[in-house]
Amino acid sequence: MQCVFVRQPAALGLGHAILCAEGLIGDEHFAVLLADDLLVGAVPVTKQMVDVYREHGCSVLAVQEVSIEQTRQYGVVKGQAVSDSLLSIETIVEKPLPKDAPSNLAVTGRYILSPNIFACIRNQPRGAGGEIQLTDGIAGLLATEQALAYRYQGTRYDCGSKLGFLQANVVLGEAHQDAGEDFRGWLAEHLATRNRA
């Protein structure tokens, strides 16, 4: 495996960060995995999405239902059902207020994107928070290409929050192939000791 790093020179948004990698990607579809969203499935979620891409040949966004009050924290999509787990995206909005949200389907930090996204990002004005938003680039892409929202099979841990980070550590620690059994024993003993105190 070859690893190449590109530094984003200024914090101008996710769209800008992706634009910084254009020279590495060229004209191929590519995956984006946001590190603060940990998605765990029996079949890795990115593999699930690659399988969807191979079948449909277009951009794919991982989505999950959230409460309508949480829409202000996410990019939110609306579309027409293709199957139980897929929607053809018609609308995508970045961090809408609950009253303005087109649905409660939130994008969860995994994307497979067409290389045409680069031109869309480059030619858009700054969006929410004054940043160059990936969501706005995807909205531009929808004018010429299909993109699918995929309800993945798995669990999401929001590692951008303290609680989500701690939950992910406990769940993955318990499941760890080498240390899981010892960790489960320690955790049970630790909780029992705290409950007796």
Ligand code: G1P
Second form
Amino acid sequence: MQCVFVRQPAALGLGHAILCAEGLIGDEHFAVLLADDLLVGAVPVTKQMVDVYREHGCSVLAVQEVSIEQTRQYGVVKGQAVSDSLLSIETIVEKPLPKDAPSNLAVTGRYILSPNIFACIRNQPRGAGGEIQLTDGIAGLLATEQALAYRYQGTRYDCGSKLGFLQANVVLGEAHQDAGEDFRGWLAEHLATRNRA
Ligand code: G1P
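Form predicted together with ligand G1P, following the form predicted alone:
Now the complete complex, all chains and molecules, led by this one.
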């Protein structure tokens, strides 16, 4: 594997960060994985999405249902059902207040994107929080291209929150091929000691 790192010179938003990688990508669809969303599936979630892309040939966004109070933390989509797991997106809004949210279907940090997204991001004004938002670029893309929302098979750990990060460490630690057995033993001992104290 060849890894190339690009530095985003200023924290201007997720859309801007992706724009910084434009020169590396060229004219092909590409995947975006936000590392603070850890998605664990029997089939890796990005692989599931690549399979959807191979079948439909358009942009694909991972989504899951959240409570309506949580919509302000996410990009939120609404669309027409294509199948049990797919929607053709009609609307996407970044971090709407619950009263403005088009649905409770939230984007969870995995995207397969058309290269036309770069022009859409470049041509948009700053969005939520004064940032150059990927979500607004996707909203622009919808004017000319289909994009699908995909309800993935798997579990999400929000590693952008302290609780989610800690939960991910415990769950994945317990299941770890090399360290799992020792970790499970240590954890059981640790909890027993604490409960005795
Ligand atoms: C970003 C995106 C948002 C998406 C979220 C998923 O927000 O802007 O649309 O729903 O990731 O975690 P952030 O969490 O960086 O504020």
